[in-house]
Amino acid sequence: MKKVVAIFGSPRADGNSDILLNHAIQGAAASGAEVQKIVIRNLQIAPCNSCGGCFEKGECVIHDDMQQVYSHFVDTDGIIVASPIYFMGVSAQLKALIDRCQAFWARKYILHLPVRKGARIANGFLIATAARSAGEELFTGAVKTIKAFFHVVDTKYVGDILCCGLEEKGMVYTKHDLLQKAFDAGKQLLTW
């Protein structure tokens, strides 16, 4: 069985990128992929503090709820992340969490490492959403940011959902073309 892990960003329960999130987790469910989310303001995730521990063996030398996060990224062949915007960029939740992916990336470029067993590449699906009506670049910062984390990941970026001018929590249900989009990306996300 095909394996997703969907990461929720937002330190709010129930708001419009964790709705979005859900659809495309049933869209996933529905395509036949067992689905983890990681919901991670219920974690304990430290930052990074890059002390170069991960350096040697490919792995975290800070032990926290990350070390259970990890062992989904190995395993997986599909990520969607969806974080609502605050100042141009993602959660600082999902940063840290983000961060704390310099093992993989030691793993990969310093011990020359596959991410998978044998050097699968997963998909990978943003969903971002912003109070903000518009704005010049208002996602850019986001979307660079998980460009660069599912490089590290051995992950496709296969696209995103971009929502601005949600507001208020919950706004999203009036949105039924967002809510599909959500569903049909989760559905297709490990086709590809």
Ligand SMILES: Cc1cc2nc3c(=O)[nH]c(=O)nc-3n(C[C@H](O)[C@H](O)[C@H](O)COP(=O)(O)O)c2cc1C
Given for the second form:
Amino acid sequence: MKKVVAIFGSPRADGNSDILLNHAIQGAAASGAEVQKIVIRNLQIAPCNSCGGCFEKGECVIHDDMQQVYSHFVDTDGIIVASPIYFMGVSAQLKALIDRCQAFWARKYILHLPVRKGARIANGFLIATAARSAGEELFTGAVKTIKAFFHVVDTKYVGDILCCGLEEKGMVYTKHDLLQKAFDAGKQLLTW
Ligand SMILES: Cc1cc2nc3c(=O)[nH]c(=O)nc-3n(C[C@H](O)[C@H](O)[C@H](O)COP(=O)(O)O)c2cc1C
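Mind pulling up the form predicted in complex with the named molecule next to the form predicted alone we just looked at?
The complete assembly is shown below, putting the previous chain first.
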């Protein structure tokens, strides 16, 4: 069975990015994939402290909930990330998880080891929500961060859904086209 990891990046439960991600998860499940949800707000993930401990074995020396996240990343076919836009970037919770992937950077670029067995490449998709109605470069920071993250975890950036004008919690329920797009993205994730 193919595997997909779904990363909930918002600290706001049942918020706009959570709702869209849940639709993408339903789509991925409808395609036959086994989906693992990672709800960052429920985990203890310390920020990277740049100790260099991962340079030796490609493994992070901080023993917190990130260890279970690593085990999912090394055995997945797809990654879907959802985040609100906070000050033009991703949420702090998601950024902490991404920075801890420096251990994969060390594995790849210092130890020359692949992220997954057989150097398997996963497919990656981004869902981001923001309050502003539009605006130049509203999603640029988040997209660049996620592209860099996907690159380091041997994952191809296959697409995104970038939604503006979503301020209040649950507002996205009125946007049926976005909910359908998220479902379809989850369903197609492993075929791109
Ligand atoms: C700390 C913080 C920073 C934010 N920064 C931005 C921003 O830079 N641009 C923007 O359009 N919306 C910003 N927002 C609004 C959220 O991106 C928006 O409400 C989003 O839909 C929330 O997603 P969620 O419901 O999944 O948490 C910010 C909200 C918070 C709490």
